[in-house]
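Single chain ahead, by itself, as structure tokens, in the form predicted on its own.
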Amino acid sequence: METILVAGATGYLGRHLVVELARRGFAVRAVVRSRERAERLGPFGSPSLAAAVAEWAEGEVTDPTFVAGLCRGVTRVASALGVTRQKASPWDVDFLANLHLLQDAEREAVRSFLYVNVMHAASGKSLILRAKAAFAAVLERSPVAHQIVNPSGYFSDVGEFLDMARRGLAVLPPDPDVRVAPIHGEDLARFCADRIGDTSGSWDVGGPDVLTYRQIVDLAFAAAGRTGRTLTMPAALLNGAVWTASRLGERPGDLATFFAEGLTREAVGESYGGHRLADYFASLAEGSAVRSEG
């Protein structure tokens, strides 16, 4: 049995992918600043890992000296790690902490390092997706094998149109016929799987279906049960609302321009996976419809 360490092992990728690796053999040591928050059931219907991890690694990845030591012992290492919402700063978390990871996983002599990345990083413009390429760069470089996904999105990207869609008003990008193939983490995880080994490579993938903005409004109107009105944003809208935030401070600059990238760029990449976003859609609609009866 081969040990491979997770890192971000409590995000919404980072849980589905512990679960998958523990399916098929592997022993997993699981990095994540709680245990207990990691043994509940995680974001946008994300798998507790109560069950599937078999050695826990408690601590900040922030901290070099957390860190340093954490691949003893370890075959290979897996890092969906990254930050998108919180607080902390791309660049300490993405970049460096993914960096450290690196080194240590070095002197450790693992036989591999997967590395979840986004698709289009090297083009981005946001510190988010500069940190991811920055650290993708590096590890292209490194003497350990070394596997790079780039998913298109997540199913957890686009849920936010339900919330529209349920109060009757969707906001489209600036061109509602962007394609994009957000992929479910289960899915991923499965493909991150399926390339974990001894040879190098990088990969673009997306979900079974590629969807305009237009269609994936369409597919939550009709999970919502509603028939709602559309809103286009033109582009001089979406780049003052980025102007704005970045007023507002460093952070929320740079989210804003991550989500503006996200929003106006074609991502589709290799076709993966069985589950399809209406059904997604479906299940967050019936889910919610049960919390207001309850």
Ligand SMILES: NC(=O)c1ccc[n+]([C@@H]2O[C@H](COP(=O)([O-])OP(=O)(O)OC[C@H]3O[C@@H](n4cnc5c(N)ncnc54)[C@H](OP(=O)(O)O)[C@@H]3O)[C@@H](O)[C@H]2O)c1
Given for the second form:
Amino acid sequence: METILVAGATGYLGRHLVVELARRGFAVRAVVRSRERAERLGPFGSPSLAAAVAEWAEGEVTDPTFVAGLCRGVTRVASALGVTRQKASPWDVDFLANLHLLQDAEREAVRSFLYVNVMHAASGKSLILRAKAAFAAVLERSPVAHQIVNPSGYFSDVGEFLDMARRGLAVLPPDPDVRVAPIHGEDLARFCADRIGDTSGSWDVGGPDVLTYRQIVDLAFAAAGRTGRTLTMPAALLNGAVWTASRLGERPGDLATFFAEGLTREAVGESYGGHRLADYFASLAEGSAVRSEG
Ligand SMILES: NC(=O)c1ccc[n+]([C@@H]2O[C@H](COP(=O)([O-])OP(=O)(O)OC[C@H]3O[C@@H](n4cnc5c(N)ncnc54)[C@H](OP(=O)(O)O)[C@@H]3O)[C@@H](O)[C@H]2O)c1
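Having seen the form predicted on its own, the form predicted in complex with the ligand:
Now the full complex is given, and it begins with the chain already shown.
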């Protein structure tokens, strides 16, 4: 049995990944900040890790002394580690913590390192995307076999459109015909697990539905069982919001830049998986899926 270290194990994707890897027969060493939280249900309907983890590594990945030695005895590493809703610098987590993990993986001569990046990170201007692109660039030059998975947005991030539809007013990005392919965490976890091995590569991946934002909003109104108004945000207003956020501080400015980038770029990739967005919205609307943590 191979042992795989999973960083970012308590996140939406990380939880699906741990469960999928355990199902495939890996012994999973999960890196978590809190085992107690890991054993509860996760954000956006993601699973508990209680039955899927063979070994726990509890600590702060931003502390290099904790990271040193984490890879001892493992054959592979997978990282879904990154700042999304957490209050932290993407340089410290997406770049530095992953870098220290890679250094440890190289020292311990692990066979492969899979990294969950973001589609089009290399051309991003936000700190989040620059930090992710910087780590991906380092990983590409590592002697360790590496798999870099570049997903579109996750189902966990498009639930906002259902919330807006329920309120009867949905705001569309400046170009509502930009296409995206949101992917469910379970599907992305299977995609990642399929790629883990001794061959290096990089893949852009999205879910089975390629949709414009206009179509996503239509699906959201249908799931909410109501008609409503849509408002297309003028580009100047979006730019103004980013400018205002950047005046409030580095973190709000960076988050606003990141969201603006996400709303204005096409993100499709290879079409993968079986979870359909319409079904996800329907399950959220009827309350059989969890919208967020707790
Ligand atoms: N969400 C999307 O639409 C999307 C799209 C494309 C790519 N991605 C990338 O996919 C990866 C996983 O995304 P996700 O939506 O599953 O994110 P998530 O739910 O926020 O999970 C992120 C993971 O990173 C850990 N983490 C974040 N900040 C940390 C910090 N300061 N110290 C220690 N651990 C920290 C979290 O630990 P805690 O649970 O302890 O906070 C969690 O395990 C991220 O790298 C993200 O950039 C996301």
